[in-house]
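The form predicted on its own is given below as one chain in structure tokens.
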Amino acid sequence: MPTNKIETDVCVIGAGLAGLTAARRLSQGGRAVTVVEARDRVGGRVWTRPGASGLRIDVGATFIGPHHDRLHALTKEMGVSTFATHTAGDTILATGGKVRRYRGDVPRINPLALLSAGQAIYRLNAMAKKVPVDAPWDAPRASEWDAQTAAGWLTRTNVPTRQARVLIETTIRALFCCDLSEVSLLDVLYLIRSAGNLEALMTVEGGYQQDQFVGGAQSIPEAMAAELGDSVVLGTPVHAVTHRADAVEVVSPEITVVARHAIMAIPPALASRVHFDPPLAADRALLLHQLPAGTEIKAVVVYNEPFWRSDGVSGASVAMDDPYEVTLDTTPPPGDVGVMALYAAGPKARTLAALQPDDRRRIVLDIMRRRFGPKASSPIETTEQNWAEEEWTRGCSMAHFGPGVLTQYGRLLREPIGRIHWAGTETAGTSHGAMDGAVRSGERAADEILQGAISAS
């Protein structure tokens, strides 16, 4: 049993941006707040990791889009600098053994499967405006959609041309990190509704990833932390919340916190795993049950330079016949050194997985030499992250719905049990998915604690 108890306003399990951010807020309007994390780290899935070579590396989230402008709000707070992701030069396609190069969003294949990938992404942006972001069970077509997945959509009918097809399954295995089959249609147009549209999700300019942060991503949750002082408590897995009328006991094998409200900030995947006294109503419980995240591996290699810019070439590169199919240079200021990312996703990533960590060390100089040249093959560092083996993650970037599940439950994403609020990016509407969704959902988990108590008074 715990020897140590807390008593506080509000307990926060899980220091990621959602957690952090309902817990600054709580604490500027007044309310004294625990927040307990079970790493020995804050950011939960943002993670800035030291390298070898004595650079931050993002092993975890890294982007931020023009859109995100809680996220950007919030970095201006916490007085941290974002940099233009590089973009000059050509973009590199590799399919059927040819590396291709081009310049802007449009790639150089067959015309009449540019056409059809063209027609395909003008039909699931026109499905998603049917989706209200905050309530995509409500569509009027989403018992059709959600009763089919996205591999059911994408088919010859939907999709006329092969490389079209592969075009747009590519795109949605990178976005949601699982089989088309794992997924849900009516999952893939909340996501493009909360984006705005595909195009939002899959560019860099203009797109999710225009920009980086300076320090990495991880300055971010290590900011609001130094400013929440002893708040934050690290190493403290919980495993037990007993929720009452009056208080809730969030406990740890460390230490045990009585609070007023508790909010669960963690994946879904995990917050499954807590006993919760009284147990939760069956149909919340069969929600947790039923969102995993998906399988993300990524690799970030290290140069002595960016010698693929001097090459012309922006770094971003797709190669949908590879294990690592996306690159994306990420190379922080001031360029003295060169960074490039690589993202496996999926059954890709799974098969990876199995791998030893030399045998999928080659496998990333190979590809990097293939599509960058022989430059490529004497990098100063290279480190990986597998998000699904992460054991306070267990999959990345996000939870995803099948067949089913958000017709059925997910009305009840958001919605409190008692003094237990919920937050993470999976409960967002608007950035969905994305770092600026879980710092909306921090907002509005503390709002309703805020809101509650001043309507209560």
Given for the second form:
Protein chains: 2
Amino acid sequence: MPTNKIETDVCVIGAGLAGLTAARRLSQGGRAVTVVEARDRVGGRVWTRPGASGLRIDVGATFIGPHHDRLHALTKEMGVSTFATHTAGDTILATGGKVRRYRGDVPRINPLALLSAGQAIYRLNAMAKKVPVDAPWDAPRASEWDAQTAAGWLTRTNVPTRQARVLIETTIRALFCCDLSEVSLLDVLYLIRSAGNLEALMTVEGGYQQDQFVGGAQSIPEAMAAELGDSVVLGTPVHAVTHRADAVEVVSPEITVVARHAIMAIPPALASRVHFDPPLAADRALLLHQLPAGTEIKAVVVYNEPFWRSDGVSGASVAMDDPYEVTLDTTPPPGDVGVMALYAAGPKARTLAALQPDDRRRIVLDIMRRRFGPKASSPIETTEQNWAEEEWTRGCSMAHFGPGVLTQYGRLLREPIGRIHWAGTETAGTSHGAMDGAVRSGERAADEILQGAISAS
Amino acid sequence: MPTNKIETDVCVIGAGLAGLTAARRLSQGGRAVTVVEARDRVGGRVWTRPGASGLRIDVGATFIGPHHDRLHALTKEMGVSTFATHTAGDTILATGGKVRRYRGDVPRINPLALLSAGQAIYRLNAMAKKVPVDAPWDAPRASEWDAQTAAGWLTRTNVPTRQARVLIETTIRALFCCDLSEVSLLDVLYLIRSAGNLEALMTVEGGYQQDQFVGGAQSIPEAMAAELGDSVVLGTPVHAVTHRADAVEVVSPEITVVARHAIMAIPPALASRVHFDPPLAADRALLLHQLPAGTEIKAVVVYNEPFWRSDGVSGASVAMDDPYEVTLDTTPPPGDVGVMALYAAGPKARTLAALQPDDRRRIVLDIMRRRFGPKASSPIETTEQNWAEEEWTRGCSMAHFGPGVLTQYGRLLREPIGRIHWAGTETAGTSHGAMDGAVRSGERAADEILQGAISAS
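Counterpart to the form predicted on its own, namely the form predicted together with another copy of the chain:
What follows is the whole complex; the chain from before opens it.
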């Protein structure tokens, strides 16, 4: 079959937030751009899927925090509005079969456990302050922190109270979606540093979950793609990238794009599957092979009203004994329906993944009923998403670094290879792992090309 | 261009020891077999390269131990002979600028350090005994051991003497070719268990380095390939594997093989690059993405005689301060030339890899002169090999497991996916990581198909 050939200035691989941001910036800078995307939609790990009831449901990234200024700027530019995540009312903590309600960010658990958790969070924040946000491998104690797992740090010595350890364990597992044995302590500190402090990652008001997007998060990539028009080519999985001193050739089954530069804006696990010619140097290949992402199942339940609000609870709940540990209210305005998101992370998500969808649905409704009462038994619809099963994502929320990887290979994260540049939230310092990090990485990769061209002229 | 289609019973992907063993066994069992191999040679990580002087030089796997009975049986069947690695004479230990000579396996270092190292080895062996050789994830303390890195275990508490720690660190680094922070303690114990004890992995006489192959290790895969004839197709990198209930289709740019079964006999890092249709389930994809291999540079120096032997030294040397820490005598019989192999592992190998070949050669000759005297300055030739740079291998000696990976994903190592079976030394229990393990894995994968066929008839 004849292969379509496109000639352009820059070929962007991946139409997620990072790739589209880069493409738009390059386009505004006068460059011809082609974005190739494996799926039949844009957005990557951002996906607002129309539910059976017609409601647009965020099954991937959902939230934006007050400090995510690059994403806020983009949101405004694309004409998308945000709304505050609902927080009025009690938070629910369900442990040992008991359902407790509390106000604010501090759960009603054993005061000693709280003290112990508070001290641990203080220590983690203090260590994270020593981590350079754009170069965690240069932290004074980088080698020491990178030689241990998060599980190895979270011992009786560092956090004496068991309940406090479980609390912090649940938090880290929710952030990385993997077991605490799989992630380097340095990576935990890197993530904390990239957010400012651990509280920012964990909290709704003032933190990463403060606001949501009217119409869903995918409204932004959709608006960017509309602006880019025919430059975005869907259904185009890239098999090979051939790079020479003067050009890059990006090969997919039906299209070959010949460009002056390329931007890899796909998750590292997918980049590691691309055939490069000449082959990647050893350290780069080893980096990409050592950046797996975790497993998370997000279940979304839609009700005909956000009934929990009138019961005086916010919708936020945590139950460390349950498979889906965390819930958050993701009801869109004006609140004429009620939407709840449930999250299962790491080993728990992988155990759930082995079940049938109907069994998972039963578990979701059981949990909802136990935490929020009998009204939770009658949803309009439920839906779920496991990003680890997605061939063109392979895990979420972001890649994690096992011990030894950041210090040894991390320097190569965003180092260009000739005319090939690297974007994606994994390459971001500030807001690493978040949508804001993806946007920042796309801006940076585009600037590398724009500024390189200026300095060469 | 028209694609060549081959129809066969079994398609084996990878013509290393594992793949060729499987193919030969299947062929003997009356099955039609096609072996597809990306390179233009067979042998995989076994490669006997003709040097400038015409000598056949093992630049990859070289040695065979007394307990490697499946490899011994194969060696005999293929008409290849072995010879004993030269051990007569003193071993050299060079530390802190001093060159010391000692007899036997026990270096002349601080007796307290030796005691401390001995105790640590005793403990590691004792722990390894609790690890089921074919299911390390079922060890009673698997989770605990898998939650820590080898570096995390090798502390002052477990090994009080610094010199002893350095000795054990050097050993583990030489085995895994990565930093001790990158490998799970459970993986270390798995490797020890698969060899019987740590001493077996480390020693020449009675251990993994006891014998070598006349004509080089590649003589065996070459003989197997000769027997298989046209069934082995070189220069065929596999891009995609499509699997259905009744058949498997193995796709490379110029050939498509349609078979009743397939055997993946390539390193995990390469298997993770193959496009499967339908896509791999999440846990399998995450397993393959979490099995990187290490970096090792093997340098081989050829002299017109094994001059060190007449100086009363065996050729075995260790210098933990040098970039190439270990040397071994790999002189083939009758000993009319002298051949020495030098090894650099993990971070040291990666530092060396960044240098120019001439600089590395200078370092090699410096080390040889310091350890073996002025005659070492005048070789006939030197050659080197870095398997991490090889696109169709990507690291050596074998893949390692970071913390948490074995316990969570290890069960899938050799679990067939429908008609797709898995071989390669990484899937072996006994002799895991060695050539003998590759042979065993090939036999096992072939038997899965042969016995499956019997039970179905």
